[in-house]
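Quick heads-up: it's one chain on its own, the form predicted on its own, in structure tokens.
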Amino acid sequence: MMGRSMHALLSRLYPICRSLTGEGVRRTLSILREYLPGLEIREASSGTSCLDWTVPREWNIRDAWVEDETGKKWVDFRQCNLHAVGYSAPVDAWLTPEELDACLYSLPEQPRAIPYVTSYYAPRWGFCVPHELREKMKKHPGRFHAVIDSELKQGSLTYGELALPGETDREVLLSTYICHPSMANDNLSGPVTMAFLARWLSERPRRLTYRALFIPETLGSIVYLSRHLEALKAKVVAGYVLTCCGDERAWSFLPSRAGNSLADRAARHVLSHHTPGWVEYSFLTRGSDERNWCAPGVDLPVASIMRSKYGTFPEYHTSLDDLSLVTDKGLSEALEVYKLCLEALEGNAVWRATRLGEPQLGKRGLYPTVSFAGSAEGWVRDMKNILAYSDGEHDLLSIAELVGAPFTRCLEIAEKLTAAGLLAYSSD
């Protein structure tokens, strides 16, 4: 029920045209705000310098396509926003086939799949075409009427922030994506996910406070840093880059760059007791925002799971990563992942032992009061081996390392033996 949810979300996403800036950036964090009625719109003008960036123009798109003499369309914007390239100059021209295939991108190990192309930074115009198609095009005996309908004008980047206060100020930092038009794993999947997961966090106690944000993938997070570096620095304990939530091949996880942050940690204590076969790939490969939230001087605790990682799936970066390919399931799977490390990160903390030496189980309704073999295994070892491990040193999370046991598990227990006296909460 939950992943039927968040795909129809995903649907009403799908068909609008995003980039790094314009309307549907705002268009897409509108409709995010009816599910998180709290999440506030920012805005950082074109020209506004942010780090060793700059915020370019802003981008907007109205039609785009190419025609014959006849009138036939062979290019049509409006059936695929994929096929203007992203930030295009407008444009209005009869060119050769000649001509416009110097102005064409296409894929020729993918000749039915329209490719993701983008030129935010240098001004230039393009369509994206399916290969085969490209080569019917080259054959065309007549021109082509080239038009792109857009504007390029002193405007903004938007990005979306959501802040759920706790009850510390130590934050964890949730960061996903929204400039990516009609691409469904990467990366509608990402803030659908964060979306769902951010109400969930709402409805609930907060021990840690939590900073949702729906940005422009790459300019966003630079734009948000150079705002905000040292208040990040000073109270992120944790993060995560949420990022293709949505298939059901794979699970990922992608380390933050120093590799055993808290983060880290409870990342791969997760997909350990509940995703089987699970790949972890090298910071080497990084290509999101974890890039700018962990580059030396911010060096921030934020890592990523996802199902199939960005660059490994055929589909990626195409028109192929459509609504199909992201399923209720794979949706629904990895928001109860992010709840489990979540889950763990605001549970984890450091006890101790109250009494010296093993402690008398039994007088306290936690032993067997009959002994045989293997009324000692199971709940009972598990909880022992917490005993005496709960030293003011280890934490919760690094325990149920050593115990091998789910951390939900072993919070349980924990609170169990508090509860009886025999554990102290020390510290965070």
The other form holds:
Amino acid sequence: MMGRSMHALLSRLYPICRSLTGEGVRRTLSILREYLPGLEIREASSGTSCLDWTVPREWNIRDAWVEDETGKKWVDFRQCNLHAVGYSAPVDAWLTPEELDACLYSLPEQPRAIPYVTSYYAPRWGFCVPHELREKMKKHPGRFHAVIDSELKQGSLTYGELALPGETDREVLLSTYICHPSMANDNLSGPVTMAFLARWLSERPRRLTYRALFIPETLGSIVYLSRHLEALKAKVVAGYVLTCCGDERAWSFLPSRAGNSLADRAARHVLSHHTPGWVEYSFLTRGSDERNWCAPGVDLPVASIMRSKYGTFPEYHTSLDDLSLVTDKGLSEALEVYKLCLEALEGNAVWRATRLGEPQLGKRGLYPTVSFAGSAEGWVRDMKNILAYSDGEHDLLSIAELVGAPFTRCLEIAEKLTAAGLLAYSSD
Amino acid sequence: MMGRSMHALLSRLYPICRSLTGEGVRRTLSILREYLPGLEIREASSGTSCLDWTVPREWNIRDAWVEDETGKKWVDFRQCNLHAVGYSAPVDAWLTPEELDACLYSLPEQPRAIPYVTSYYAPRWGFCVPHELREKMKKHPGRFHAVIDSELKQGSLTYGELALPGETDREVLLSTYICHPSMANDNLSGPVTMAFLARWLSERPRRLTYRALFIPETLGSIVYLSRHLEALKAKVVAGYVLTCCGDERAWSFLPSRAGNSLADRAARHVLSHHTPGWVEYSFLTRGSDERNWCAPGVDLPVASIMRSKYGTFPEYHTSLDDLSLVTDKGLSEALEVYKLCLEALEGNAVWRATRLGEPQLGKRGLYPTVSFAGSAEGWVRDMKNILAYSDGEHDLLSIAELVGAPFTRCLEIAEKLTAAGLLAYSSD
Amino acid sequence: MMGRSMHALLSRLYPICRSLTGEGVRRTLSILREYLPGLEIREASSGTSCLDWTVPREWNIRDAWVEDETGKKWVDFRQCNLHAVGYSAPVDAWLTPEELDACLYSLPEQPRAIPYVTSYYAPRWGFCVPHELREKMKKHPGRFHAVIDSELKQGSLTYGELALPGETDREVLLSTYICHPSMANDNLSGPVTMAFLARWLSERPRRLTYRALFIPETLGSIVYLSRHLEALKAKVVAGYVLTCCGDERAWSFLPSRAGNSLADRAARHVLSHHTPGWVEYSFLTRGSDERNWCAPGVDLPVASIMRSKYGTFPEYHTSLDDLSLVTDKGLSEALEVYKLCLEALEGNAVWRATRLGEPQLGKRGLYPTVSFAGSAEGWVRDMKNILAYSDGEHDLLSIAELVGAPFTRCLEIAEKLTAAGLLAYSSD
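Since the one above is the form predicted on its own, can you give the form predicted in complex with a further copy of the same chain too?
And the full complex, kicking off with our chain again.
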């Protein structure tokens, strides 16, 4: 049910031509703000230096096509916005098929797919086409009229930021990107899942503070780091990059550079208990904003939970990554998995047993009064084990790992033991 | 031969009806004192607060039976003391079969076994019967006369303590329980093995001090902790709970909470070299007094070596755990394994090589004077390796693990090297 | 080609009768000095105390034989210098076959091989013979004339030392032994490989200092330690014992006692990338000078890379370990593997990324300007990963392990990134 609403939002965002900068990003953020009224829209002007980078000129595109001398359109941006290479310079020229071919991009091994290509930092124009079509265009006897009605101008890079304060200023960083044109798993599944996750967070009590960033990939995180590095380093205790989480294939996990941060531990725990068959990738194969969140000197504890990881699924960065690849079920499961992770972060803490030795559970109604073989199994055993490891050092997440039970069950037991006076909060 | 004496003691203790408190415990301790003249008998009065617990009233039972209107005894405590639920309140009542059935305990899956059931902390009475018999009793046309001639009174909990001082006050804690009625593997194998182990200890020179506790399970260790926690924490370097060690099935090991204490390391070493096929259980599956010895804030290094671990063998806590399950061979092997562990604790220390570089073994008669291929194998290789790791950091037990040789052999070599002036004692 | 020159040197050294002391060692060192003009020849007088040992008298042998009454030579030192037990006292006696047999050494399981036997520290004489021959000699009807024309006299132990200073005085210790008579894999492959390795080192710029020792095994390292322990402990950062590296069988690795020193890490890395099928032996099976370099209190980070490890190949310490077992190819491969290890030691360092976040590689020509699926693989991925782990803590060798790429490739990338100002040297 939630999946249907999520897919509806994704379908609404899908046709917009997003890029590193420009109106497509702004339109996307403005739709997301309908779901998240607190979402702040931020800008960084073209030419701004940020760390090692410079914000480029803003790019907008109105139309693009290739037509022949009869006026027949062979390539039409209005049919699919992947046709124009991202950040293409404007062009309006008649070219021979050979001349045009030098500006075409296609995938010989996926002859019907339109690839997704960008050229943010080198001036260039080009069209992305199915390889089948390219072959036909090569043989066309006449010339082609190539038009890209785009504009590169002084403008800005745009991103969205939502802060959800909690009881403490220990912060969870949620990051997703909003710079890809019409593709569904990579990457609209990310912002859609994050929008629903942030809305859920906004409606519940929060021990931790949450910061949700909807940014253009790579440069967005660089801009954000250039503005907020010290605050992030001081506050962030865990974080996730939300991307590629809308299909129904095997779950994937990409750890932080440190590999065993709180974010990693919560993610592995949740995946182990709730998504059989999940795969752990090496940090070496990272490809999204964890490249910056986890860079040396930044070192935030940011990991990523995905379904089909970027770069590994056949539809990746092509027109095949469409609305049918991402499903209601896939999106709602991603939301659930991320909720479980955040619940683990919220509930995790270090407790200390208040009694020396095993307490008398029976007199508190926590233990059967008749003792026989097997009477101390199940719930009772988990309760005793949670007591046994509540030594002021193990946090509940590590106890859940030891005990082999889902965090939610362990938290329920810990709360019951706390209510009975047998556990006391020790530290986060 | 030792096994036969051990089994004789076990058979003598078997008929006594032990419980958490009462005359059965005292009679058991008095027989054990024949073997261990230094055994001190201690008492804790009913009503004494100890940690989170309170010593309950003392329970004694003289007789119990169920008879029909013809005077035929259907259930007879004198045939098997498991028939009465432990700590049963007195009763003398005529009941319909349906009324009686509410106070019967049986095992549908083991229809001929009498289960072992207790109700120490909630007032209750009941009979434990074979499920087959229970089915027949249900169909009995007349009423039953249920009699339990028991008494709950102000009294005390009783336990035995034997201290065997050694050269140092670094202490080994040996703990076993004496609160189960007629069952052999769980638990008479424990006190019997401990009695013979303590007698052996009492007759040999001791570097370490030993403290052997014969206590009622759970509450006995709680009472002891409430009286001696600081001394235990200051002195105990290793310990074992002796239980379920009299049958001939696979060896089991239950580590301490810490998992790699000296007690754990010695036990794993001995089991690896002497009991092929042993199984290591998780501390999560503990069930005896290590629950208290290893609790947070107590944290003693106490492990347990068993044969068929409690809760895992079909006869567990039933009348089938009888004198035939425990054998002469099983008991004597348990004694041997525990002796090997204590010998490892006694012999373990850190040595330091006295010479820089490899010493000249040949001039001390420790090396063949003719050198050829293979002349440095076996004993010579072990000797060189023990020298190579005697760096003032590795203790001999860890060196034995590295070298892959039994501790006894390594100790013999270390003593030879010490006599030759090539090793010097560094620390415990 | 280099292999042919190496084998030529080996063949030239082969006939010399080396031992713990004596002219054979001096002649060997004098030939090696032709390759290494800086090689210094050192002596330690007979009777010198060094650590736990004493330098014995110097042994030289001119001839040795066993003849029968007809003057027929049954055993002739001039045919094979293994025939005389090393350090044999002089003898000139007529003996019955039974009397002589008590002084013969042979290998029943390798009936045609002459074993290598020594008796450095106990006065003794003897002949080593093929077991087949020994059987025939036993049945000889007449007496034998046994002559060993040897001399034990006040003299010295001789070794060679070559220091190759580098930019820093952090030192690499290369150690090989020169005390075996005519055997090729154990041990002439060691000094020959070391001679060529040292010559290569002498001709290249060196960041590190190298110390190459050609010593009699065991006592040579003891003598050296007795003279230079403090300097070695202060300076040596890695080292290798070169031995048994001239055949073509599987590569073997023997780690240092510490097991994860720089020498170990470099060796394992090089073997993993360049010698598939290599085998790691335990330090417990060591048998050469690492016994002293790695002894407690000395603890130098010295490992050993071999082909067929001493003690494990059938020809070991017999006349079968001859010029045909060691090949041009085997020797040149050993040289290459050791060069790769030293290159790793030379190139290894800790770098630190100079930019916060991932730097903009594209503007430096280090990244494709068009971005599409797969454009960040291969070299680009390795570059980003080297940046990601250059955190001032990981050295390049550990990064190469993480990245899974050969050190040489990682070094090339690190140098390119340094040239681009993206990495800065942090520490060794």
